[in-house]
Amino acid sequence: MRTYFKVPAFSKRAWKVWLRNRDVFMKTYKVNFILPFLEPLLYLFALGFGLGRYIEVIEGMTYARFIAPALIAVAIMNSAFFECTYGSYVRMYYQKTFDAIIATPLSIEDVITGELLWGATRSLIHATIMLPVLAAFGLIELPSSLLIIPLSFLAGFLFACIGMCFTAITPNINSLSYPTYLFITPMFLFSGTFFPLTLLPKPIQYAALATLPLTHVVGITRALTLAAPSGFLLVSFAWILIVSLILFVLAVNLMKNRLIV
């Protein structure tokens, strides 16, 4: 009988999977590090300093300063989600990496947990590289913005779990475009990233807060980069933590059901 919310019995050996992915990542570290460095520059010049010239003030700040924390949040989302969808699917189906690892003393739970931890690490790497770029333009406040680094791992773990759930139920790699276009893209647009969430109708605001993880990540990163904490940050942090735990259990069990024939 298949169960989807059974607590996974993973062990510390999941760290070995993380190390394996880290080693592969470092073989092409020059390419992997340059992309998160260039991404904020492209958005800043195109939107912050380009489109922003026609937007004098938004919520009491320049448009470039408004979107800067959202760029970090979007990078956290994309790096973890795509690592645990396309990246994990390739390792599972085409490279047969999962089969090879499971042949060792590591369990399926260890493999999936290691993959999720690596997805969260990719988010941490992207956020850490982007912070000094944005700081160089004077768009974030220090030292409060440094708290985004540990936040990026937790938020990245959430998006990694989301991605792994889709990987577990996707029949083929081409079908991964559906969650990308139907979930990630709308979340990218309607989570308070490029305009205040308050401009949307009330029902959409409530729906975004209830169902879109990026809304909470953007809210926290914006508060940290502006050094303007509020009581709602605790609500967003608790939301991220609780949903991460639920989706972690679901992701591991879904993948276990898929891999065990």
The other form holds:
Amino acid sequence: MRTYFKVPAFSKRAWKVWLRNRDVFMKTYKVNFILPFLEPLLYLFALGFGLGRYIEVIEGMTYARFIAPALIAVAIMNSAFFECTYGSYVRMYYQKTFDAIIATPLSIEDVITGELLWGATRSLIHATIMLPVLAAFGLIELPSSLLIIPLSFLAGFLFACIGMCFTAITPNINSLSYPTYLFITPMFLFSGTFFPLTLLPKPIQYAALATLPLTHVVGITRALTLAAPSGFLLVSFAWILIVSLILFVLAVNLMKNRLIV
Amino acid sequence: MAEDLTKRFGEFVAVDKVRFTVHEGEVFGFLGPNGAGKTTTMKMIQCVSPMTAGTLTVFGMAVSSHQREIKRLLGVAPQETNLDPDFTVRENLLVYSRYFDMPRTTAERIIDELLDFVQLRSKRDTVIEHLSSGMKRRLILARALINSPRLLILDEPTIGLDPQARHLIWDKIKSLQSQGITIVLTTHYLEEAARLCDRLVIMDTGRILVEGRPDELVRAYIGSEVVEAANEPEVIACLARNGASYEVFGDRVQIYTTNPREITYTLLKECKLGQLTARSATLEDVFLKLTGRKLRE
Ligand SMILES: Nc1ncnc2c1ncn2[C@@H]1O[C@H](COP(=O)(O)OP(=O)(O)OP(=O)(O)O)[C@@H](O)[C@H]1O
Ligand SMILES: [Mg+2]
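Now that you have shown the form predicted on its own, what about the form predicted together with the partner chain?
Below is the entire complex, every chain and molecule, led by the chain shown above.
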């Protein structure tokens, strides 16, 4: 009698779980804010200004300008995904935090929803910190790039749900490296991040668009940082929204199957 | 409150058609060897583990349909420590109070009172990692009290504690009972059960073997006294001849009686044996008699 697609009965109490994670995060806020600040600089120097010297122009722009939106998209992906895989797994399995919370009026649906919203918030924080850095180098257009802030929450939620599904089915913490290497790393490389998707053979392009969420996120962030909208954005946006909803329902059900025995 | 309550994990029956009623204001104990199904029963009462069959109501509400309402009225101290290692003592309580929708100022006042109650005020800003296990158990008790529960569930509240810490927890349990809180506890410590519980059940392999008041159980199953003698064939034969109630445990025989003088006299006279010890019967004798001496897996 396992169910996978029952609509989760979560409540606004999920915010209590979000608050708990925020409180922990704020305990080490200095580190948590400085790292996302330094990370884009690292990539920009290595890829943009190092490798970029050999690539004069790519799609009519400098390489640094080309990869800037991809760096944001990757940060959105990593923040939420790792928060809701390793972070959530540690809270669930080692710290028994979920067990403690469900002994209160909160339900398991509230807990998982709160965790996912927190994962999305991590993405939002990370992306928001990167924007001024990239803007300082003149790599992104304003104000259109500001729309990345709400986008990062939505896209972060998607990656949080993906991570949580893996957390729900992983037999142990080490096995979380499978989705990391087999899913996240390829996505990092083949989503139009460091070279345009159009360089790939057509069937692979379609396969990437159908199965790799990051392609859609990169597509949108790039359109926003370059202030160059296209019709395909709506498709990408709809893709993210629909897949998020499906995976949200699946993530909560999988977690419930795992924890409520 | 429970009738034919059953819990299966796959094919395995962890709790098998148990039936019990806890009255308001009493301390009710679940006693049983490892794996008896005590924790599983507690988790069903807490609405965190769904039952497989039967009925279970808490304050008249069914656990399957009124989870939030029931959980609001419960305080739970689980067997396994699950304090939040990311926070200090006080923060643990504060974060927990939020789950019960308590306003911050009320919560802060109650937390100060609770920290005094469990004598942890001086540790309020210590991180969980730096607490001893006795302090952790006390903090768990304080956390269970944060919402002023009507029913307190304590799963092995004194496990692994030194005698001082155990006595402190016992005092706290008594004083909570006097405040009118109903308490359900599980334990392996028979002395603890005998001291604290108004009524108790002894469970083994998912079933309830007996239910009653500790002193009544002792009287009904053992008698008031126990005489111990060496396990030798002549002694056994002699006891059988006299129709005594006895049990063999390894190299000892225990004779249950209400009249130790007479038994001792008979044994000494008829059975020609040397060493005898007489003592009062305890709940431990009932427990071992009912659940056997075999070690549980
Ligand atoms: N999640 C689970 N999945 C499968 N079996 C379980 C699960 N939880 C408990 N059991 C089994 O149910 C039985 C009862 O376990 P329970 O934890 O209720 O015992 P207990 O009386 O609390 O024991 P202890 O005194 O050791 O705490 C045990 O045999 C245990 O192996
Ligand atoms: Mg137990």
